[in-house]
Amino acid sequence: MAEGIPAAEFVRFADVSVVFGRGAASVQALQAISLSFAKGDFVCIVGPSGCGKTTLMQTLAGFLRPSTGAVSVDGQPIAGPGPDRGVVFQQPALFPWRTVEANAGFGPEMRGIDPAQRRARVETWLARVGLTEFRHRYPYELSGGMQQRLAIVRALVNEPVLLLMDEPFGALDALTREKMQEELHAVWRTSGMTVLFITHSVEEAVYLGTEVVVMSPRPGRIIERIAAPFARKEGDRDIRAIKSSPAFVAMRERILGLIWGMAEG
């Protein structure tokens, strides 16, 4: 970490602004951002649709530039996209002329990596997510919740030291969901990553999260910040006891009140 950075601002969003177009014709996505949060933290972020919770992270892969502000990780100012900061998507957007290994070591290979070290990070990350059976296939030939497994190892291997994802398990069926969730949370807590995540999914959002930031309709604000202590829950981690405790519902129907308040104001 950059000495002087507290561990609060391992990522920090400094009064960050974004506005498309000029003029009459212009929008305003996002207005006086400022957010920070810690090394090994999950932060969710939810609102209405049309919020800029997408424009945000944009903002911290390096792929849009902030109108007004500044956004840096670790001290460090961000220019443009980096291997740093792995991204995930709604859709996997795989290659599909590369087998699931090839796609998987595709980032390492296209920055030199030395080809056994590559092929053992690949190895580790497929076995880790169950795909090591699958090497050889080609993307079609895979169910969708095993394609988003291979488009997070993708991100993974690159060893990035922060895991941004935009709505990734948002095309899958429910019970492929909460199984992603799962696995999720497995690479999460053993690896020590930090992760932001994008969902319109409370729900979703109550559970993965260390904290879930609520962000109003455009121009996106944050409108409140709540702690959630359900990612870091020790022992047992049956995820339907966790989501039907009344700890949980809770929280859920607490956030949900929040942006249906501001859909009705």
Second form
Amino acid sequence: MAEGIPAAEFVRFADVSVVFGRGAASVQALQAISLSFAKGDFVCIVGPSGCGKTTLMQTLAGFLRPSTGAVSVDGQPIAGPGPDRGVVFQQPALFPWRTVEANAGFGPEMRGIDPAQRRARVETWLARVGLTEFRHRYPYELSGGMQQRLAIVRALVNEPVLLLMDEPFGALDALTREKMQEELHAVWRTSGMTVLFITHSVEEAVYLGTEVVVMSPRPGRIIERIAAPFARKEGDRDIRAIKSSPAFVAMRERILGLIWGMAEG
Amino acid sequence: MRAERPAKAERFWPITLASVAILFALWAGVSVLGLVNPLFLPGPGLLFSSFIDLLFNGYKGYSLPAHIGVSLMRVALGFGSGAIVGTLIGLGMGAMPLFDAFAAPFVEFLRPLPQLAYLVLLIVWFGIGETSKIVLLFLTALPVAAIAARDGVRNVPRERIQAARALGASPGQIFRHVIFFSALPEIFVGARLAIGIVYATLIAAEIIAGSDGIGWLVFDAGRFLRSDYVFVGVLLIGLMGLGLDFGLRTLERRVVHWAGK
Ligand SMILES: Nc1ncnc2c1ncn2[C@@H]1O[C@H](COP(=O)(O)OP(=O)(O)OP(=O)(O)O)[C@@H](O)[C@H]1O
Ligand SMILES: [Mg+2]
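Structure of the form predicted in complex with its partner chain (previous: the form predicted alone):
Whole complex next, starting from this chain.
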């Protein structure tokens, strides 16, 4: 941790606004977002469609410069994309001409990391998500769930300090989705990585997040931040038991109520 | 997993075979019964003996393989150089808006221009020999390949590039490892389009200027009313065209195996 940076400001959005276009046709996507969180947090962002969740993530990824305000990680202002911040999209965005193995190793390969070390990392991660036997296949030979696993592995092989995920499980069926939630949770628990996770599923957010951030319709603002206890819960990690516990249901309904309230109001 | 259902054309091959067989039978019937003057429609027997005759005795100083070979050589040189240079130009156009602004007027002007319109100019500049024909084919393939490559670069999914950037790839690496491969399927589509146009142009060019090549053979034989030679030549031209397309298609399937999946 850089000196003088408070632990709770590992990631910091300071008064971030984003306006697309100019003049009459301009769209204010984000309005004065201030949000900080600590290393190791799992922050889930929920909010109505078009409220600026993707836009917010893009400023942290470095794909988009805020119109005003600043974004920093560990005190360093974001100047562009970098391998310290892994990104996973809703669509896997794999490289279809590369085998599973070569997709997974893309980051280290581009960065000139020693091939032996690269191979070891790729092997470890592929084994961890059950893709080892497919390592010589191509992405189009994998199911949607396997493709998304590969996209996540491709980001993780780079060993980022931050993982940014934009509705990564949005295109998956319910069962696969829940399996992936469990796997992602296990990876986060053991790695201590910091995650920013966008989702339309409040249930997913409450299950995975240490914090759930609720955004308003456009222009996106932060309405409420809710600390969620379930991600760090020790002991029995049975996903169905957690999701059906009264405390979980209560929190889920409360957040859904917030979002519904906005939609009506 | 991949669906392994064969394409329609493959499943219905008996119908394809039957349609060819029916046409062949009609043709043989008409000529055996003597319904048509062989000058207009030589029968299968005459055609075959003319083919053998051409094969062993050649036509006007060159053997049949030499006529075919010189035509294929022109296609290979003209198409090859035009497709390669055009693809490079198109990749540059897609990647660099400044270069696009610079090159677009020439490429866009050249593409719809009928090749035979400027063949005359090329003959004036390069003479009636090989050079003018190969330059013609080069100029035919170039804009088609350039525009395909440019569009291929422009159509790279944004998230694919963002993913590569976030993984730490430099702009040069993104171009070589992501943009180029993403554009490759469209480059191949452009190449197949180009080879069709090049082939048609070649035959026309050989007719206008030349003394060898399979296109010239057909034209010259026609002038002397050797319709048997004309028919043999046309059949060969058609088969060669099928062969070129098949070759390119096979190459395409092997190289860009991921396309359309
Ligand atoms: N490049 C752009 N140019 C103009 N407007 C844009 C651009 N990108 C996003 N917007 C607008 O900004 C707003 C926020 O978009 P954004 O994609 O961040 O929303 P989102 O919360 O991720 O929505 P969803 O949940 O549907 O993914 C939308 O109204 C969108 O139309
Ligand atoms: Mg979005």
